[in-house]
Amino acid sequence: MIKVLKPGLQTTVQDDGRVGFYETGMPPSGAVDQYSYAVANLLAGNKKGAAVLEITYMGPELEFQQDATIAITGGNIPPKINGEAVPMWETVKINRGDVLSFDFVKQGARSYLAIAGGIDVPVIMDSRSTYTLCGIGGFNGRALQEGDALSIGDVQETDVKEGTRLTEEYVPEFSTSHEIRVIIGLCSYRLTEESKQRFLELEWTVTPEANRVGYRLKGERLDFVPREQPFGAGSNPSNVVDLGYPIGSIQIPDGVEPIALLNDAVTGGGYATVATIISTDLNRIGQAKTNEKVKFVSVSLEEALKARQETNRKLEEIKNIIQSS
């Protein structure tokens, strides 16, 4: 069991996401940073899915009632244990009453706080992971407050030696400048050239709308091609008649400040969605902070899966080097 004395900004239970569900209008939730989450799960044993906390911006402190195996990964968040500084990305044990904290995130947004055996909260569709706006899955359905009491899975691997640690070239660098792959369309016929090279060129600024529904983002105005618009489509020329939104995509409502649509973000709308978030890159664009700049680059589908299978084997090679430690 472990007591939470202080909740953090915005924490919360997430795994690998509630697949299998968006046609009905559910998105996935889920882990924003799927790697450092996927690293975190590797480093206390867990198998693949198990739910971690999911920590963004000011950690939570966490009184453990028991011993256990942990392991912190995501953006820079200093942790400790009972006021001593420990590590992250590494494989750490902590003891019955001690008390586990965090600094304010230094790089980065989100952390992830993995622990042996899991965050044991009821499975809802398929997974643990919290949904706030409809107030599902995850603990009670909502960010973590004060007194609440997380329950611990059992144990079933907890073969990782403390002090297990990855080398350099498997922990992201995190900055304030980050340059996000995408592929253009659905909807990008709907820009003016002029425009549609601008949203290329231009360094983007992250606004303080941006969270695990989507990330609201400034810069300057776009122009939509003129056109009357179709029956159901509506009056402003940045919208269409409605279509599914894929995670990570790009709508620009009026031709300002674009969204860039998340883990929790509705399935659906009127927007034009004008280019696509590539899936490794959903785990950087996760890790922008307010304020931090963000450059779009465009890709082809066969460099978007090119990035996709690295990934996997790197995550592969983490979980080969973490069993033969």
Given for the second form:
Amino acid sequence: MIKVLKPGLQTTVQDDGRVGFYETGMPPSGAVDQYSYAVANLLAGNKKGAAVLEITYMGPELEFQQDATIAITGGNIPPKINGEAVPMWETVKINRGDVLSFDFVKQGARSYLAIAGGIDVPVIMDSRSTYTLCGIGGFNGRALQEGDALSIGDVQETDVKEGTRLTEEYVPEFSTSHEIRVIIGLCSYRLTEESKQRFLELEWTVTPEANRVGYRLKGERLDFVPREQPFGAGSNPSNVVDLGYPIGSIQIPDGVEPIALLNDAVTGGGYATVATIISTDLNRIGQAKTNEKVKFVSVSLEEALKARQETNRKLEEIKNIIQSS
Amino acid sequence: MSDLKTRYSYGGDEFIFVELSEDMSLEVNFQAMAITKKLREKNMPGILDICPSNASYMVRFNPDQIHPDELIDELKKLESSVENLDDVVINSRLVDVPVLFEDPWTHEAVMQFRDRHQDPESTDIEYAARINGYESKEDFIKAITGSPFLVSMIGFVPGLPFCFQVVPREEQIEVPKYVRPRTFTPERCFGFGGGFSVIYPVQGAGGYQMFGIAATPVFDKEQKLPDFQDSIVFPRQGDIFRYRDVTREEYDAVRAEVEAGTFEYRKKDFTFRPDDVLKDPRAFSDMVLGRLYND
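Form predicted on its own done, so how does the form predicted together with its partner chain look?
All chains and molecules follow, beginning with the one already shown.
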């Protein structure tokens, strides 16, 4: 068991997501940064899809009541065992009675703690991920609280040697300004040509309204092409007949502030969506903190697929490195 | 349906978004239903989510397994195969949904957010009745409850049904959404925005006009009620809901049944063809109401 001494700001159980229920209005949830999540599991020797803890901004304080193998990845949040610094992106042993704690996050916003065996919570609709909006999955459907006790599961695949670590090329750098690649499309025909350009030129600022549902960004007002609104859409020029929102899609209600939807997205609604963040960069947008800058870069489908293959290749290499260590 | 200008678009590298029409109509909703049903039946590898919506649909896929352009080609083929909706059959349920209009809880929320509304001097229902040309709120409620609604999309949050009324186009109600979205909407609030009525499954943010409250849940994560044994959400696209105006007394009685875990919707399985609806929506509506309450 792991006892939660302090919960941190927002620590939730997450995995690779609850897929297949989007049409019922259920978003996938799951780790926002799927790359860091996958690496944490590899370093802990877990099977693909094992549940980990997603840590936001401020880490928890955890007392391990059994020996365990752990790995911490994602945003740079210096970890300590009994007050002694231990490395991230490395397989670490922790002993019964030890306390794991964290300094404030230095770079990025979200970190991942994998424990060999995975976090054991009930599987709800094929996933252990927490969807806090409706209180589904994870640990009692909510973020961790003081006094909670987590069980370790049995989804360990291999015993990874203590001290196994990754070279720099596999460790993402998170700065305070983020270039996020998007594919322009969906209802982008609703924006004026000028506003479409401004959308890509502007440096947007992350507002305090930035969480697992979505990131609201501040910049300048954008304009929609004037039209007689279609039947059923509603009267605002940013309204469309209610439609589905892809994960990573960006809408601009009333043209005022763009919202990029993440893993706990609302699955649909009546605002025109104008672009979608590519899957590789969904791993990065959730590492942006309030007041940091975001710039959107338009890419083609081919570029998006290439970036994705690159990420897949890296993960495959990491797997090989860990297996041969 | 040659007048439809379909837009196929990439939603990043994991989604295809297909907008069949910018306008809402029963016909386009049936088309989206038909295409997504056929796609589901094909059981193609790499398809993760198939999400029909009002006048569009969306597919989530794994691009490591299927190339998006290959998927678009397939979707275009499916679209042309359903151009003629003749061989499309919709498996539906007719459902009685009791609603208490102008209830105290919704009214409190209505008054709380007047500063975000087009017309702060009226209530949502007074405003909606007036701009749709009704003499009184009572006539407006009669129009809402007089004909059933097709569940045309599920989404926003788990279990929220978007419902489009089965009446001729000229009788369809349309209202704007709030000028600025609210931070609070009561659970089970019966709302209206654009051409759609909704029931909010859980309390939360919202932008639709608020008219009342449904006595019955559309979302039950504990799956206590008999109607939720297979799924935590009740509505399915293609269902036909009749919103029935109830008294406070009946509302309280239904709530007691829900709380006791014994409530079951009055409902009938029902199969229909799009053409049954499109050729005469009025006659179809009368027919299904007869089936729901009499047969």
